[in-house]
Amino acid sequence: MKRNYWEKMAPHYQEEIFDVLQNDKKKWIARSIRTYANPQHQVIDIGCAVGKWLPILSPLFKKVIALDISSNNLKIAQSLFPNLKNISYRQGDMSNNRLRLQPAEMGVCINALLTPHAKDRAIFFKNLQRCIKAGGTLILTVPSVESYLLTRIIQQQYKIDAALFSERLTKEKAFQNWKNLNQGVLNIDNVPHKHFLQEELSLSLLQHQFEPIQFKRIEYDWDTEFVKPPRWLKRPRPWDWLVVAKKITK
């Protein structure tokens, strides 16, 4: 997703995008935030859209650095939190090899890593090694490859909301999701989204200087994947990754 994208979807994020505050019922996102949080250090709230977590952020750090692709996200942001005074607004993306950002000691990257352009990834990667400073923490938050095909086989298997996933595709769209598949790009509201097993997201953070300490599941109901989930179908539930990383000294 190209920065337009972001610029037109900014008025509808509320309604549009999913709240992944709200919906990580057990809180491990901000309960990580805060075992990690120190309030003479900096963070750099990655991808901060129109500011959801700012109000989290902002008493327990020094400074907050709110950096997001949309102009029209951080003037939103700007406009719900102007209470927060230790907010400094940026304008910046992660997949833009000329981006230079001041490293902080702490940052918070929440279901922003997504773009479908593996060479683009590579260089989010890259943004992500160089604003951390060495000893640093990184909490990330990333869609589940498991969590998405457990989702399908279930659905196959029980034929829940089956008028929704009756589509029928040429031979090549349906040539294209295999292809995408293979590379754990998915599609959400038909919309192409990059999601990570829990091995691929260690190893490529392993590549980055980062050295995965904690990884967990944050845990939705089923009725953000399905309309209308059966009354039994409790457990598992679907989930995308966290994980906590410390940036490796050398």
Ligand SMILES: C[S@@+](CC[C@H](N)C(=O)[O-])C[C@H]1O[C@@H](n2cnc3c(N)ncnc32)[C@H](O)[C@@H]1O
The other form holds:
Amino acid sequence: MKRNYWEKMAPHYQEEIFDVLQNDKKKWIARSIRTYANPQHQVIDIGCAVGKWLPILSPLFKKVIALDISSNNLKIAQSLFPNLKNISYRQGDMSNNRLRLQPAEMGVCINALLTPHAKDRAIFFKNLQRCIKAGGTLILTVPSVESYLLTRIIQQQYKIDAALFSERLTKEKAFQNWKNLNQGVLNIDNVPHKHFLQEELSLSLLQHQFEPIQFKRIEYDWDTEFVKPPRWLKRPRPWDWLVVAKKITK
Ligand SMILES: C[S@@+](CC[C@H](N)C(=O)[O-])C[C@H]1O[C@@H](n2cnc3c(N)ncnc32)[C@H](O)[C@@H]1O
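Please could you give me the other form, the form predicted in complex with the ligand, since above is the form predicted on its own?
What follows is the entire complex, opening with the chain shown before.
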């Protein structure tokens, strides 16, 4: 998932890309942002895409840096929110070691740390560390390995959407699909996305001077995973991980 992927996706973004803001029914992410927001502070929306979170962030902070790898996404965001005057749009790649950002008191990164490449992720984490001030807050949402596997297990056990899952994979295709399972890299719509275990995420954050202070499941309805979820299937629900982490002061 390099820049080209996101640039090409931009015109179709609204139809193709899962909307975390709309599907977070309990509004845990917005609530966390409000808890730690300060009108004297600056926030970076890391991987802001077409700017869905900007109307929430703009009134809560002095300044918002809207950062994305895709300049096409940023153009759309700018055109959608001309009335938000405290936003600076910035094209930049969090997986580039040369990225330089002025550190902010808060970083919000909602499903943008998705790259399947371990090296790119390592730099992404380093840039998260660099772009948030000591004592600042990171609000991070990522796909969950646990939820992904739960969904596959339930699908097979109860034969949900059986016709859609009936394709017999060749050995080569099966290998392609699952070869990076042991690294939490799993396909969403045939595109490899990094998914995280809770403990793994905790460890990666600690390695980058962030102390996780709260983990939450952002729970979704089953119709976000299945075309026809059985009516009895309620809990557990599929989820992404939300973690609130504090940048450690030295
Ligand atoms: C799934 S979208 C999420 C967008 C937004 N945070 C939201 O919740 O609506 C992921 C976004 O992250 C951006 N992105 C992916 N990798 C990135 C990187 N290395 N640096 C900056 N932005 C990146 C993509 O361009 C895309 O807009």
